[in-house]
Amino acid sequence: MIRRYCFGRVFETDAVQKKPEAQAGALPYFSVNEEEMSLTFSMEKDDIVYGLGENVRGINKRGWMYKSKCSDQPHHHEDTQSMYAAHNFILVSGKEQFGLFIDYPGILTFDVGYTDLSVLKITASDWNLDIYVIEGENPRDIVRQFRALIGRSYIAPRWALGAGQSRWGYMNRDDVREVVRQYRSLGLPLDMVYLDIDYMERYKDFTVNEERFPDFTAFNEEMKEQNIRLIPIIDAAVKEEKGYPVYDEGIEKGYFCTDENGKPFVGAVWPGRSLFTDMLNPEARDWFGNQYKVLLDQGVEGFWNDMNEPAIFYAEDRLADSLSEIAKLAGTQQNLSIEQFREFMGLFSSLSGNPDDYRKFWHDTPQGRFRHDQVHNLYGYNMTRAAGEAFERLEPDKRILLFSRASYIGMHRYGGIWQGDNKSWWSHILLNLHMMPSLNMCGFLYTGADLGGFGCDTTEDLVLRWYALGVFTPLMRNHAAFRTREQEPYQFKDIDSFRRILQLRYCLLPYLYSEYMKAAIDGDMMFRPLSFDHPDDKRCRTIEDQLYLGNELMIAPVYEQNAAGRYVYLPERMKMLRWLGDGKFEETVLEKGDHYIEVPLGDVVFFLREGHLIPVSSGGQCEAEVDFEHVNTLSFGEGAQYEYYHDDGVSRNYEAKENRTILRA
């Protein structure tokens, strides 16, 4: 059952597709303080709080303070409060059991036992909330109801579940060709190569640098002949430059955000002086979405949207003020005191993403004129919505790959997300695992982390261990930052292990694609905490480094440096599958309980539940080579069967009955 409660003037976010009628009376479970603009819930000792989508710390969110504020935040430390997304859904599981979604576009604080371990307190920046309370039989039922409320998840083309290679620093066609040559010559399966900002002409959206990537149409065709798709990045900001058609037309039609005086707001990002399309204006949103056509017409079939929190490196007035203050300090003092030095450094650090800059520009919407900070969390959502809706107009019979950095609940209908600019840290393997079920709860199914880590120099063992998790996530992409250590699999000595893991990905594609599609169509979770299936098992309620994948598999990756294996708790009898390569698995039946599992570097181990089976293929060097029609099966137990979803992987005929068949052992 879902009940909706309204508090104050509500900005319509479109996060919810069908709004229930507003309820009268008191909000259940929570005490409300309208003056303080807060909701408070008293937690029992053993209550678990799930949700909040993309965020730091564990699957159980108790013990920390989280802020829903889409932020350009590459440092995913444990003390981080805000990341790139605002996913205002929590699920309380304990003596009371309910879901809570707060549809609110401004900054929202979730104090989940940080100030007081027994108190969950949610505080808004203004009293402008739509609150949904969801009650159900169990956590999975609550999630299904919530997913039905917010609408179907984005469905990617099947080839997008292949492996992808990315790096900020593929500067020209020859760099890309070398990546593809290495993969293909070494038998490393691959479907996508991502193009970061260097493919553009001076960082201008919807342009291609003709010197670095001449005849981009022909280059796309060249890559497709090798079953490789190029996936270019699109940034949120538009370069201020007369003669640049996107800028000229946006100015002429008034499609950019303005300052309080109605003049276009100028901030600086990669292109320097830049303007921001008013993504909350439907006309401007349609216009921006139509710009993708210039690349679609050149053969592009996928995009990743970036910098759309939106990121602002600096606002011009703040830069001028800071430079003036720096000049005063540097000009009058040759020997800065510690206080002056801190002031000096603070002038630099306060330039990027300064909260005051987000109060300087405005949106013109059908609901009125709003200052950006009041609706901040909707920007990235509506940028991706602009693209997703345009693709439905421009390519109505074809799926286009689309995922984003910033997001809000509702954006899940238009694209997936990657889990931000992470680091080459062992702890971020575990963070990747933690975010999978939390994101699934919020409707984001096409997701994954930058394998090997985006920032910092990585190591071979870290990349191998991360691949052993990434082999199961829908978005499987190796991505690294400029000037970091090169981390393509062929850069390392143990190419055989990378090849074997990538082969497993393509062996599992029939199962992974089937589970991804069923989760999207049926409004279910692809990844779940063990406690969702075993609510009465106290051990399962505390396990945060093992997940169920679909109804059939359990994954338990190794995420510690120099580990030779790990302990695994089995809540039921299972068959352990160790991938040997060349289509072979070592199979070992294990009883319920604790087990130490040896997992040498380069191995992948996972677990099949009794009474179940999964479809597998003989693999291939790309998705096009995988035989989805004639699959083999891995099974455990008598009478095992599986509902197999299989379609053409490209069209939008998702509901056809012939897409689902029953496989039996």
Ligand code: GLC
The other form holds:
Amino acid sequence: MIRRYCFGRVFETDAVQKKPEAQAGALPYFSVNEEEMSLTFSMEKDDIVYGLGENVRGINKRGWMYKSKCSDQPHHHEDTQSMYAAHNFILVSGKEQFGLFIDYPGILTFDVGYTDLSVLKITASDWNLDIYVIEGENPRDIVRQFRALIGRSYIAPRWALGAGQSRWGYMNRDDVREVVRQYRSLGLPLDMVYLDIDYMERYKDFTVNEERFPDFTAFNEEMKEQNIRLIPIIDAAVKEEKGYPVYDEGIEKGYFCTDENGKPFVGAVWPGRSLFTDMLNPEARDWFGNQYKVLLDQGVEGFWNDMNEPAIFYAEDRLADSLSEIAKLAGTQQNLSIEQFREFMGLFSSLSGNPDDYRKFWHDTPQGRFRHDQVHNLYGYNMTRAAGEAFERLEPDKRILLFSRASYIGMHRYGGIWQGDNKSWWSHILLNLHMMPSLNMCGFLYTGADLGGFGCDTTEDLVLRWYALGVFTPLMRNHAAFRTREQEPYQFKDIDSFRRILQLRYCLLPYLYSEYMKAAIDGDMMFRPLSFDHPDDKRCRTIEDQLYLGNELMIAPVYEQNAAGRYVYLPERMKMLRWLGDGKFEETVLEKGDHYIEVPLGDVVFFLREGHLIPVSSGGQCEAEVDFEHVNTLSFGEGAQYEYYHDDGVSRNYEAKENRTILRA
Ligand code: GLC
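Form predicted on its own already given; the form predicted in complex with alpha-D-glucopyranose follows:
To see the whole picture, the full complex is given below, headed by that same chain.
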């Protein structure tokens, strides 16, 4: 059952597709303090708070303060409060059990037992909230109801579940060719190579650098002959440059966000001084979406939308003010006192992502003119919506790959997300795992993290361990930052292990794709905390490093350096599968309870539940080589059967009955 409560003047975010009538009575479970603009719930000792999508910390969010505020956070760690997304859904499980979605595009704070261990307090920056309370039989049922409310998740083409290689620093065609040559000659399966900002002409959206990537259409064809798709990045901000058609037209039509006086707001991002398309103006959104056609026409079939929090390196006037302050400081004397030095450093560090700058520009929407900070969390959502809606117009019969960095619930209908700029840290493997179920709750199914870590130098063991998790996530992409250590599998010694893990991915593709599609169409979770399936098993309620994948598998990756294995808790009898390569698995039946399992570096183990089976293929070098029609099965126990989803992987006829068949052992 879903009930809706309305407070203040609600901004229509389109997160929810069909709104139930607003209730008149008091909001259940919470005490409401309008003056303080807060909602408070008293937590019992054993209550779990799930949710909040992309965020730091555990699957159980208790014990920290989170802020829904889409932020460029490449240095996120435990004490970060906001990441790239704003996902205002929580699920309380304990004495009381309910889901709560706050549809509000400004900044929200979730104090989940931070100030007081037993208090959950949600504070808004404005009293204009649309609140949904969802009750159900169990957590999974609550999530299903919520997902039905917010609409079907974006569906990626099947090839996008293949492996992808990315790096900020592939400068030209030859760099890309070399990546593909290495992969193919070493027998490492691959489907996608990502193009970062250097493919553009001076970071201008919807352009291709003629010198580095001449005849881009022919290059796309050349790649497709090798079953590789090129996936270019698109940034949110548009370069300010007369003669650049996107800029000229945007100015002429008044499609950019404006300052208080109605002049286009200028902030700097990769292209230098840039403007921000008013994604909340439907006409501007359509216009921005149509721009993707330039690349679709050259053979591109997928995109990643970036910097759409939106990130602002500096705003025009703040830079001017800071420079004059710096000149004053530097002008007075040769040596800076410690106070002056701090002021000096502060002037630099406050340039980027400054909250004041987000109050300096405005959106002209059909609902009125809004200062950006009031609708901040909708920006990346609507950039991706611009693209998603355009693809429905421009390519109605074909799925286009699309995922974004910033997001809000509602955007899950238009694209997936990657989990932002992470680091080559062991803790970020676990964070990747934690976010999978939390994101699934919010409708984000096509997701994964930058494997190997984006920022800082990685190590071979870290990449191998991360791959052993990434092999299960729908988005499986190795990506790294400019000037960091190169981390394509072939940069390391143990290529055999990388090859084996990548082969496993393609062997599991029929199952992973089937689970992904069923989760999208049925509004279900592909990854679940163990407690969702065993609500009465106390141990399961505390497990933060194992997940169910579909109804069939449990995963428990190793995420500690120099570990030879790990402990796992089995809530029921399972068959442990150790991938040996060449289509073979070592199979060991393990009883319910605790086990120490050995997992040498390069190995992947996972667990099959009793009475279940999964479809597997004999693999391939790319998705096109995988036989989805004639699959083998891996099973445990008598009478196991599996509902197998299988379609052509590219068209949009998702619901056809013949897409589902029953497989038996
Ligand atoms: C941002 C993106 C990252 C990309 C970089 C350069 O930091 O998150 O993935 O490589 O910009 O475009």
